[in-house]
Each structure stands twice: as C-alpha cells, then as structure tokens.
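Have a look below at one chain only, the form predicted alone, in structure tokens format.
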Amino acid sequence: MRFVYLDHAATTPTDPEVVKEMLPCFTESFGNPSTLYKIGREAKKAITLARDKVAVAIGAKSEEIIFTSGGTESDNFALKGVAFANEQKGKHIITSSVEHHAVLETCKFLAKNGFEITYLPVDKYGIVDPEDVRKAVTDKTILVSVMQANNEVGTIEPIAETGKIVKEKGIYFHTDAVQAIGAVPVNVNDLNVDLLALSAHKFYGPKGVGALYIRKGTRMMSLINGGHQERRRRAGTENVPGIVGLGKAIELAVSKMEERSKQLTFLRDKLINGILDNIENVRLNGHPEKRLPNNANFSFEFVEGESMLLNLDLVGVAVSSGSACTSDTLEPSHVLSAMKVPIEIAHGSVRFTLGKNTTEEDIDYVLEVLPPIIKKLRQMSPLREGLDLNV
C-alpha cells in the first residue's frame, strides 16, 4: 500500500546529511564541551560552528543564540526570561489568542503568578491587526508575542510591522518561528524582534533540540540553573550531536528555501484546488495568499476529523487534525474558534502539510482516495439531510 506522508507541520524526517553530520558527535567528538581534552575542545567547536550557522541563517550574532530542547522550552525561556527578570517595570504581556499552545499556556503560568495577559483577536483568516498591538500596549507592558506563521493554518502573520510598533514603543518582542524556518524569510532584523524560537525536527533536523534568538541587551532571567554553558543562560551539558544537527539542518533549509518553497506552493495549490473543485460543503481555513508554503487546513461539513484521520490512514495517508501537541483532544481547536469558525465545522477539520520528498503523485492519490472517504462519512452522519451525497 502507497505511504504519503503530510503531516510536515508536526515532524520531518531526519535528512540523511543531518544524520551524517551527527554520526561523529556519538562515536569519535563525543566528549563533554566543558572540558579542556582534544575530544572535548573538538565538541566545543562543533556548538561553535553550529551557533554560527544558525545565527548566519536568521541574520543574528553567534553570541545572541542559546540552544534549547525545542521550541516548547525556547518560548518558555522567551516569556517567562522576561517576564520575571522585567516585572519592577511592569507586569502586562500582549500575545495572541491563535498562538502554540507552549505560548499560551505559559502566558496561563503567568497569569497565576501576577501577570496580566492581553489576548489579542484575529480576522476571519487568522491574522493579528498590528494596529490592535499599538492599542493594548499600556505603560506596563513589558513583552508582546505574536508567532510568525501559525502551525495550524498556515497563516503567516506581519510581524515586520507589529514589531516596528512595538520596538516604537520600547518594548521587547518575542516570535515564534517554529514553522516558519525553511519555508519563509526570517531575519531578526526585518522583523524588528528581540527573541525569537526554533526547533529542529521541523526543517529536517533531529528532535530533541532548538533554539532561542537574544538580542544583545535584552534583560532576561534564566530558567535552568546549574553551570556555566550557555554563556549562563541555560545550564547543563549542552546535547552535541542535537546542536549539530540543528545547525546543518538549518543551513540545508534556508541554502534550499526558494527551491522547495517554489514546488511545495505548487503541489499544495494543487491540493486546494483539487479539494475544492471536487468535495462539496468544504472551506479552506486560514488565508488564501499568505500562508506558508506547504499548508492547507480545510474543514469538512458534516464530518468528524478524527474519523478522517483514521479513515486516511487506512489507505496509507498520514495527516492530522490540528497541532500535534493537541491530537489527544476531542476540544475544537483553538486557532479555528478564534477565527470564528462554528464548532460542528471546525470538528470536521484537517490539515495536510507537505514536506520536500512530497510528489505530485503524492497529492494525485490523496485526491484520488479522500473523495470517496469523505462520501462515506457523510452517509454516517446524523448532519447528512439535505445533502448532495454524490459529491
């Protein structure tokens, strides 16, 4: 049975360069990078060369990056960094309400600790009005967090513009870029931020490790404390082979980004299309034009998500109903009820997010094989009155 993976948006597959590169942090450089031994000088100099490759790629300094275990732990660090080492200044956050889940749920740790959290509001494709930032910003505002491009679907935000206000305003300005690294231009500097997240196993890199952007002279406090690594800003022997894998990752991203993003905008709208020519009763979530390259979130009246899901891994789709770190929920997402998507239709939702070894052939079965899926689904439903079950 033919496999077609689309679900890019919650892993990739390691590229076999990343894993070549690693191979020699395991077996031959494996030694601690605090140390002061030729194999432990050698694993120093391999972070060296990493660090410097991400920073190469998002226009930032070697010093100003700090790797973390993911993106969870790098927008932890973003937030709470600030907040805490910040809050004799004030003790506002503006963020908003379609952000990850690693975003909003410390913004709820927050909010329990003294904090006031502004959740800001989002047009009917997911979009946060910079004008609405300059509006919430009071004079205790210490931190705004808008992502780059939404996980979910695919919407990439103007954080260039939101973080011209804010940087006006004096204030710090995080984003999470998770998605965004290999498929959208990110440099630090156009986007007028001051911290900025990534994780590796989203652009082909190993999982386990990732990445925070810090401006030089933004205040921050650090969450793990122990030794000296990361010039004190994250203690703990740092993960060499994930480090360089990140770093290779990142450099084959963003070497290969117009290439891939050239074809995956081209299989993807031919997966919209296709959708949309042939299925009734189905709407396209987030917007039409400015959304990353290889995603296509869509919602289907009169069905339950997690039926399709189940339905397409059966004939070898992989596929998911929103971020991955919420498939254990039967709770609509968040994302589509802040776009004011109805509840019965954002059930029905599914997001298909393309990767590099994505065919066309790929996106012909898909076509081919949801149709039918879809048809049989609706027969089920106690929602079917009234419709077309031809189509």
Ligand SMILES: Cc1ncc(COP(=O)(O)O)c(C=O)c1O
The other form holds:
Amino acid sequence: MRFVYLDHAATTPTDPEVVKEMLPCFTESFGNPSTLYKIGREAKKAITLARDKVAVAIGAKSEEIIFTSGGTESDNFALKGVAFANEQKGKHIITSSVEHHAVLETCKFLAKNGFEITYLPVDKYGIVDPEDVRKAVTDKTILVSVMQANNEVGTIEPIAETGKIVKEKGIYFHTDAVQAIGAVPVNVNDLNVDLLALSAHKFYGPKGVGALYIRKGTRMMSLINGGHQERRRRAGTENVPGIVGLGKAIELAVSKMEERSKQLTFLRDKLINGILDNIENVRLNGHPEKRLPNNANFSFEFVEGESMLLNLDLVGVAVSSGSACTSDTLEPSHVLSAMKVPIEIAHGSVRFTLGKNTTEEDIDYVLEVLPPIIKKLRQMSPLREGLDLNV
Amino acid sequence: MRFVYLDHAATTPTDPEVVKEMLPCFTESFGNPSTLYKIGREAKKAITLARDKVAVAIGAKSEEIIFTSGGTESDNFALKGVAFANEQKGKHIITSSVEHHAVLETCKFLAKNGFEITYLPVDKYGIVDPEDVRKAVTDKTILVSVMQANNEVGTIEPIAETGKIVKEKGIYFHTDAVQAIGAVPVNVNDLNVDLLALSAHKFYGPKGVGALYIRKGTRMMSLINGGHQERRRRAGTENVPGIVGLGKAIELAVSKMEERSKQLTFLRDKLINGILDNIENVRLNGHPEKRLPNNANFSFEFVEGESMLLNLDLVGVAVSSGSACTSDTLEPSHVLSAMKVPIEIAHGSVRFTLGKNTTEEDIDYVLEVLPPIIKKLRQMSPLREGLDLNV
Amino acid sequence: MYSDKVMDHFQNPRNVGEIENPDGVGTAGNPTCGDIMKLYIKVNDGKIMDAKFQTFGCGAAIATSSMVTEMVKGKTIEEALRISNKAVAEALDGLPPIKMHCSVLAEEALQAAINDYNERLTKKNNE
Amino acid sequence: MYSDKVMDHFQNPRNVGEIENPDGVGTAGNPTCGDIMKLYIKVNDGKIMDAKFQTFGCGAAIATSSMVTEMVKGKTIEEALRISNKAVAEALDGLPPIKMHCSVLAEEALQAAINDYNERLTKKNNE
Ligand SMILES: Cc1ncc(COP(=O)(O)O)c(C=O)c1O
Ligand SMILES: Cc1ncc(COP(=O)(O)O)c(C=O)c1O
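For comparison with the form predicted alone, kindly provide the form predicted together with the named molecule.
Full assembly next; the chain just shown is listed first.
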C-alpha cells in the first residue's frame, strides 16, 4: 500500500544528510564541549559552527542563539524568562488566542503567578490585527508574543508590522517561528522581534532540539539552572548531535526554501482545489493566500475528524485532526474556535501538511481515496444539511 | 598516538548498539508519538518500551518515569517542581555542599525566590552524614536533595539511610543519580527516594536526554508547559531517538553493571596504586572504598590542574580537572573545598574516570606518561615542600 | 491505541442506517461535544428484533454504536436495559480511558431508545 | 581555545628556572587564586640581560611567563616598565577572555621584579 505522510506540521522525517552529519558526534567526536582536551574542543567547534548556521539563517548574531530541547522549551524560556526578569516593570503580557499550547499553557502558568494576560482575538482567517496589539498595550505591558505562522490552519501573521508597533512602545516581542522556518523568510530584524523560537524536527532536523534567539541586551532569567553552558543562559551538557543536526537542517531548509515553497504551493493548491471541487459541504480553514505553502486545513461537515483520520490511516494516508499535541484531549481546536468556526464543524476538521518528499502522485492518491471515505462516514452520520444540529 | 579517554564522568561515547536502535527513529519510525496513525503509534510504542526499560532498571513503575532533556533539567524539575508545588507547607530545603551545579544553582535560584536552603557539610571524604540531615529538618522542610554519587571525587553517599530518615519525617527526598546509573545499584525503593534524576550520556546513551523518576502521589509543578506529553508533566514533542537510546543504554548499563564494575575497579586500583607508588606529594581525593568503580581523583601538590590536563592532552590522554561543567570558571572545585582540601592543593586536582572500553594498556600508558609531566611542571613551579605558600 | 475489535467494528460497522417505522428511537450526545449517536430499535413480543444506528463521532463512537446494536439484538427489553457501558467496552476488548465516554454514550442512546419504546407503548395502551 | 603560539610557549617554555644572584625578583599571584609567577632579572647598565621564571598555574600562566621573559630581554628598565599585559597577550596571538588575568599577572610579576631591582639599587647607593 502507498504511504502518504501529510502531517509535516506535527513532525518531519530527519533528512538523511542531517543524520549523516550527526553520526560522528555519537561515537567519534563525542566529547563534552565544556572540556579542554581535543575531542572536547572538537565538540565545542561543532556546536559553534551550528550556532553560526542558525544565526545566518535568521539574520542574527551567533551569540544571540541559545540551544534548547525544542520549540516548547524555547517558548517557555522566552515567556517565563522575560516575565520573571522584568516583573518589576509590570506584569502584563499580550498574546493571541491562536498560539500553540507551548505559549498558551505557559501564559496560564504566568497568570497563576500574578501576571495579567491579554489574549487577542483573530479574524475569521486567524489573523491577529497589529492595531489590536497597539490598543492592548498598557504601561504595565512587558512582553508581546504572537506566532509567525499557525500550526493548525497555516495562517501567516503580520509579524513585521506588529513588531514595529511593539518596538515603538519599547516592549519585548517574542515570536514562535516553529512552523515558519524553511517555509517563509524569517529574519529577526525584518520581523522586529527580540525573541524567536524554533524547533529542528519541524524542518527535517532531529526531535528534542531547538533554539531561542535572544536579542542582545534582553533581560532574561534562565529556565534551567546549573553549569555554565550557553553563555550561562541554559545549563546542561549540550546535545551535540542534536545541535549539529539542527545546524545542518536549518542550513538546508533556508537554502532550499524558495524551490521547495514553489513545489509545495503547487501541490497544496492541487489538493485544495481537488477537494473543494469534488466534495460538497467542505470549507477551507485559514487564509486563502496568507498561508504556509504546505498547509491545507478543511472542515468536512457532518463527519468527525478522528474517524476521517483513522480511515485515511487505513489506506496509508497520515493526516492530523487539529494540533497533534492535543490529540488526547476531547476539546475541539482552540484555533478554529478563535476563528469562530462553529464547534460541530470544528470537530470535522482535518489538516493536511505536505513536505519536501510529497509527490503529485501522493496528492492524486489522496484525491482518490478521500471522497469515498467522506461519503461512507456521511452515510453513517445522523447529521445532514438543514438538520437542526442541537437535537 | 594512543588516545586514552579517561573523562567518562564528563560524558561517554554513545554505544554503537544504542546508535543502531536510535537510527530508525530518525528516518523511518519518525512519527510524532502524539498522533494516531501508524507511524505515530509506532513512535509511541517505542517510547513506551523505553519507559518500561528505565522503570525496570531502577525498580519503579513505568508511569513514574518522565523523560527530560538531561540530568540538569531533571534536577531543575525535581527541585523547582516540588518547591513551588509545596511552598504552602514550608519553604525550607536541605541539600549538601557537594552537589552538582544543576542542584546548587537551582537552590540559589530558589533562595532568591524566598526559599531557605541548608547546605549540609561533608566529612573529608565528601560524605554527608544522615544524622546531619535529621538534625537539619524543621517543620518548614519540604524537600531534601542529596546526590547518590559525586561526579568529581566519586564518593558514594549513604542515600538509603538518609532516605529512611527523610521518609520518617514525611518529607520529599530527591537524589541526583546521574553518576550512579550503571556503576552501583540504583533502586528507588531501596534508596527510599521520591525523585531521582538520571542522564543518558553518562552511561553510553546519547546527550540531550534524561529522565526524572517521580514517585506516584508526589505533588509537582511542571517546569515546561505546553502540550500533553509525558502525562502532562513535561510538554514538548518527545525526543524519540533520544528516548529510545536512553532505554537501550540503561538496559545495557544495568545488565552489564556487575561485570563492568569488577573490571573498572581492577583498572582503577591499578591506576591509583601506580600513581601513589610512583609520584610523591600526591593524595587521593574522595573515599578510599565508598567510591565509584571508575573514579580516581588526585591532587598533585605544587602543580596546577589545567597545565597537567593540557600536557596529558598533548600525549593523547583526556582527563578533567574538577567538574567539566565548570572549566570556564576560575574558582577551585566546590566539592574539594567542602571536603576541606586546602585551596592550593585543590587547584592541583585531576580526575581520571575510566570507562567500559578502558584497557590495561591504557592505564599502563598513563602511568608511563604522567610522572614526567608532573616532574616537568614541578621543576617549573615556584612552590615546593616546606615552602610558605602564602608568599 | 484501539483494540483489533474496535478497529474491526470501526471499519466494518454492523447495523448502520435507519429503521423505517421503528418502535423506539433514542439519541445521545450532541455535535458540540463531538459525538452523536442515534439508535433505532424494532421490538416484537418484548424482544428487540432489530437495531440500527447513525453516528457522528470518533472511531470509538462508531465502534461502540456498532457493538451495542449487535448486543441488543435478540434480547428482551429488560435484558437490554442491563447492558452497561462497561459491558459494551469489554465486548470490544476495552477502550482507551479517554474514550470510555463513548461507551457511556452508547448506553445512553440505548436507554433513550428503550424509553422511547416504553413511552410509545404506554401511549398506545392509553389510546 | 589557546592559540598555537600560547601552546608553543606552554609546551616549550623559554627561560624556565631561577637566576643565581639575581638583580631583581618579583612575585605575583598566590596559590589560592590558582596562579603564582616568580620572575628573576639580571640587569647590566640599565639593561635587562637575562630573565627567568617559575610559575605555578594554568596553560596561559605558563605561556605568558615564558613570553614576558622573552620580551624583556635586551630591554632597558624604562622600556620594560612599558610592557603592558595587553602587549604580552598580543605577542601570544591573544588569550581567551577568562585567561586575560594571566597576562595581568605577568605584568605584575615583571613590575615587582623591577621594583625589587630599583629598591636594591637605592639601598646599594645609600650604603
Ligand atoms: C507553532 C508551534 N510552537 C511550538 C511547538 C512546540 O515545539 P516542540 O514540539 O519542538 O516542543 C510546535 C510543535 O509542536 C508548534 O507547531
Ligand atoms: C552528578 C551530576 N548531576 C547532574 C549532571 C547534569 O547532567 P546533564 O549534563 O545531562 O545535564 C551531571 C553531569 O554533567 C552530573 O555529573
């Protein structure tokens, strides 16, 4: 059976080229980068090189890059780090209602610790209006956090504009760029951000490693205390293979972005049009143009997401229904809710996220297997057009 | 030139068997364990299996194991997690003065946040007296944290006895077992601990992954908020290859412990005796018997550690002077200071930590190259026996 | 995460559809919670002769619907009332903890259908 | 972390040892801070003819000691006094930031040796 992986927003396979670069770090240059002897210095050099690559990729200085264990830690570090180091200035934080749980749950934690959080609304496409940010700022605001690209519906936020406003106000600005790296241009100066989170496994790097960009001069508290690694900002023996993998992956992601983007947009649009043309009562979630080149998120009315997902899995197609991280909850997607998608329609959402290895045949296959699945499930469903759903 | 790696306490090479188990997780079973489709379920199964292996290795239940990004995060999680979740009961924490920086710096952080920390003294061998723990407990004490084995001098602490006392008092007990796994028996029930930190790269697993044992019922706050991974205790997409590597590594470490321990003790004692017999004005730091089978820590009087380390590196021998994590500080080892080793002698300390691939020829080589290095450096030194050092 | 039995009933659900002129119809759940089950029964001589369902919901919701319709067929009304959600889940070789509510839904839909049947019966008897 | 030049002077330190009947001896640092340098100079006609050192310390401490003794040889006392720690570090193609204090130590030891020389001279002149 054909295997069509269309959940690249959840995670990507590690590029064999990346694995190849990582391998010597396990068994040969396996030294602890904090040590002085040869293999320690080699390991140090390897992470310095990786740091340079990350810096180049996002237009930062090398010393502004701190390696972490992934996107979630980076978001936690950014928010808690700024919050606790600047609380004497004020305890107000602004974020959006469509952020990843890594940001939202951290905000919840901060709220429990006396911070006031403003969750900005979004329009029906999931876009946060920069003017709303301006209006929400008070003299107690210390941090604004808005993601660059949404992981569920793929909407790209106007970060540069928001960043300009936040900068004028003299407030720290964090962006979660986890889904943006390799998909759209990411430059910390163009975006006017002070902090930026990224995660290797979203762009063909390994899981368990990420980075946080921290603009020079940003007042931060450490999240993880201990040894003097990472300029004393993040303790713990460095994940050398992971960091090397991240470096290689981001280098590849950025250098191939244009070419991949074009191909992904073509395939994505073929998928979108194929579905909209051949299946009734379906809507595309997210912005029609301002969206990630690899994301197609639909709501199929009268059917529930998980049953579509399982049926697709049975024919070898891997997709997700809402954010992968929340597959063990029963709540419908908070992103779709914030976009005011009716809840029963939110339950019928499926996210297709394409990747660099996705082929046109893969898309043809999905367009072939999907309609009968929808049909079968709709035949089984007590819901249908015109029916009062609140039975 | 011969390469003799004797810094296994800083980090170990990843066992090729471990790397082999990890490899498919990068490119084949690369799914996000939170997803429902086949490769997601495969990844989930892989981490479940690894969790079971860790649980078996330390006598815990699988659901009591939380994967982290390493020993430092585990220590931070244990201390901050218990501290902030139990502060209404009291804000007093007891630890020892010979802990790793991951514990000490976390305690410093907690002290800044209103916690009172008692740092227990040690005897000249680095041992924390369980009776001192008993005496230090007040009705405000919520947590005791004492390491199982010291990373610098290799001293093994009487954790089981301390644990019994702490348990009687109804207080949480954390042990940093990062150096103990694979070297001495580690069983959470025999040790009477509620929390236990471990790190894969110390026992031939990969860097950047560790675990925290949390006894069922322990009141904990999360350190990293976000998705619902790890029973909602530690958010972030799981480092699947790393976790699989940790599982394999701990399985191997425990199954081969007895055999390796015997061999290491033999080689270690050969090194100790060879040095004590052939070099004057040298002392062994740490306990003569209650020490890790692979640790030999010496102070060579009248010479400074780094210059020995660099000279040994030039002949292919990798050793450390104090904790690797602190090689960028100029302070002498806090562990030796706590053991009341005179400061000028502490500066002359070198740690040799053997590993599973260390051979008798390696030890012979060290015993051959070391005496001339010491001799050369002593000839260069203005210090010598009988001299008043405080010139 | 699902047992083979759940997957079998999910892939090949038994008794899908509506019964024309049913003797009882029951609904449980609502679209906002993500699962709705509609159960139809045909009763003869106090015995459930046929049962069908329509379900909007996840894999477990579909499988429990399918299983409960299988279980009630041939049972008397009293016997059917004693079918617990646990029994449905067990018949499917278990459900993941977070999906146990689907079996509750199946029990509720069945009881609603039986209530409906009883009400119709009372009404008819009173006519 | 160390430059090739530092490593060269560390591995093959120049001018190690004591000078018998030196004209000036200076010490800087102390064992508790981890570095001690002892510098000996032989002066003739206001010119430093020879210099030797003894050092307890790290790689950078040994290399800076070696370098400073090389640098002072042949210099007049006034010229020698103008040798800054930065000049020593530069002559070694730089030092890691956390090791710059070693070059300070070298400067201090040299100045102590020159002070000692000056004091001896004054004493002798006053005799
Ligand atoms: C937008 C966004 N932020 C943060 C994260 C968290 O990253 P990680 O899984 O590496 O912790 C993810 C993915 O899970 C994401 O999509
Ligand atoms: C005793 C001890 N605790 C904690 C740590 C920290 O572990 P990691 O380097 O995996 O963060 C180490 C090693 O560095 C250690 O030796």
